[in-house]
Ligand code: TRP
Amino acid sequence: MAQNRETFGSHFAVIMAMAGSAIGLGNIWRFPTLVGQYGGAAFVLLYLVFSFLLALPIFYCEAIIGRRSRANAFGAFRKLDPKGHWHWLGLITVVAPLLILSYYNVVGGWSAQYLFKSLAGDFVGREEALVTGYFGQFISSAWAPLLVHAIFAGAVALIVVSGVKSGIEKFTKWTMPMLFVLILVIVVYSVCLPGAGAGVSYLVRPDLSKLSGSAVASAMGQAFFSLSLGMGTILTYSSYMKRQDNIAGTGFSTALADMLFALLAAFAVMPAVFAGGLEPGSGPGLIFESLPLIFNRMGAGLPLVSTVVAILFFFSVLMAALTSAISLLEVGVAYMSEETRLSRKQSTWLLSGLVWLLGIVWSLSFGPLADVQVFGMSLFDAIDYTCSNILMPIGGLVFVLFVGWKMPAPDVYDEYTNGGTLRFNSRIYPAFRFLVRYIAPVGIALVALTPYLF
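Any chance of seeing just this one chain in the form predicted alone?
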């Protein structure tokens, strides 16, 4: 078992790594899609409220467990509760991110393919039917998706195998600021398109008549999933934090960065969707079908500009996918390298290979295995449902129940306030503890029950 653990080099590095874990494909396609489905600004307001009242306290629970134990998601519970059985529940938060990574790599491969297509100028000056039909044709083929899937999985492994400082920290410190710059460039392009004003209004003028129980539940779920909660990534990254780092400040900064990027992504996508005369609630195809069509239409007058924007957009999608994927893999690597005799290098390549093999099944579920159904769902949808609606909520519930009811209150206070030295944290600690013990468990239960309630 490993005795010496790396730590992040600075507080800025911690925030960039945490933000990289949180900011991913969900911010770029899932959030704008939900905004489109549930009426724009009203949904955005709900999302912001739940991010602070539900998601942030859960984030703090993971961070407290991680830094207090300085161990992986399995070893943390064994260390903090050596006579109990919580570590077996912690094992769920080791398995879940690896399962998520197995199909996340597939989607990451799609983003790589679309970047390659953008670099070739294939989304400008083409017949519209060819642009919109490409996505279905591509994912239903056997070999092309597997190739980019392997490329993406290999890139993730190369980053993680380099270690916490030389790999994860170095990559996220450069990537995250660049991502914000890129998305801002795309926002400027999007809002300047003819007819984009309707999309801007859609995002800034709340229409409360659009709110429903389903919208509330979806906003709560998006706040939960957007911060990568319930799957051990925050716990694992927090175990690399230094003692002087402010857990509350780190969590707030991460949540703020995550929300800001999600909002910028919405302003990058929705004005362009309205400008192109497309349906704002068109689902995940918004990114891989609708936006290439918009780039194609806008390229009729300015082909070079549209090509460059398409390249920047799909490069941003790819980088966001990578920053989240490395956090998912790191959970398993930390577990293997600390709980077995395997080194970081061996753990990384072993897990990456297993995850890649499993991902082949999910990739083929759009093509040769498309007829295979599990409870009426495709294999890809079934594994996504299992992770998102079962394993992640269970993981989140484990974290809040452990911190709220099992972990000694003085230890929780010590971590949250840095031994009482952080006065602001000390003042808000009672509110945090109330949210963790009584509000967060109910919120997580509602997230899990959403598919059955609406």
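Would you generate the structure of this protein in the form predicted in complex with the ligand, following the form predicted alone above?
Single chain only below; no partners, no other molecules.
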């Protein structure tokens, strides 16, 4: 067991690290892709409802377990319930984030590639078919994606190996405020494009007929994915919180920042999709096809502005991806360095290497392995589906059931209200308790099962 466990330096640092974890490819890449596939505004509405009603309670539960125990996702359960078997369930939430990281790294690599391309001025003054066609050509080639995948995975490991304070905290504290400024610039650019109005109305006018059972489950999956829930990430970061930090406040700010960023990203991407005359449901390539097309088109008149906006956009995607990927890796690293004899450094490089190797499979599933199908999905879609729609709800259930039904109620109250000193938190505590014990477990189970029931 680590003796001198690190903590984050300030409350600001806690929020930036949490927001850094939450805001990522889930917001900029996954959210617009799903919104396009599942029918626009109706999906957005469901996502918002699930975020408050089901996701936020899980956030609180993970934070309560993490800060109470000051341990990793496996050790936490052993500390809080030494005689029980919950830590084996905790182990799922140590392995699952590494699975997510293995495909997250692949998309992180794509964003690095697109940053390099925009730095080279490749999205300006080209033929349109070449610009949109590049994505398909790039991901289906064998070697190019593997190279950037390795670069991205290496960068993630380098930040994590530097530690909680001098790696994670330092990196997220500077990156997150900058990201908000950048995305605002891009939203303004995007909604001003000719033809962007159709994209805006797509995002604000719900069409309920498009909602299927799997749309409902995926909206919850997205709410969990976006807030980094059910996988021990929030638990692990919270274990680095100080006693005086406010769990309820941190969770609420993180969720708000995350939702706001998802909406901003949707307003950056969808208007560009419509202005470019592309299909909103075109899948994982959505942002990598629509935005370069728009940059290229605008570049005909304003080459410099367009190049700069392209660079800013893909730089933002890359930074957002990095701040999230480090939180995924930290779960495993905290576990391994605290529960085995390996040092933080050894754990980081070992896990990163394994995760990178596994990622090669997902990367190749767009090229040489494209014909391999699991339940009608590509390997990449299958692993994403398994993690978000199956493992995350299970992880979420473990956390809410543990806090709602297993942990002694006075301990839960103590963490949520800092020993009763936070008056606002004490006042809303009964509502929180009710959500955690009844609404969240039933809601999560029901929504996760919708695709199989309806």
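Superpose the two forms; the largest set of C-alphas matching within 1.5 Å is the rigid core. It should be emphasised that the depicted structure is a prediction, and the values quoted were computed from it without experimental measurement. Numbering follows the first chain given and starts at 1.
- Val200: CA moves 2 Å or more between these two forms after rigid-core fitting.
- Fitting the two forms on the rigid core leaves the C-alpha of Phe274 displaced by at least 2 angstroms between these two forms.
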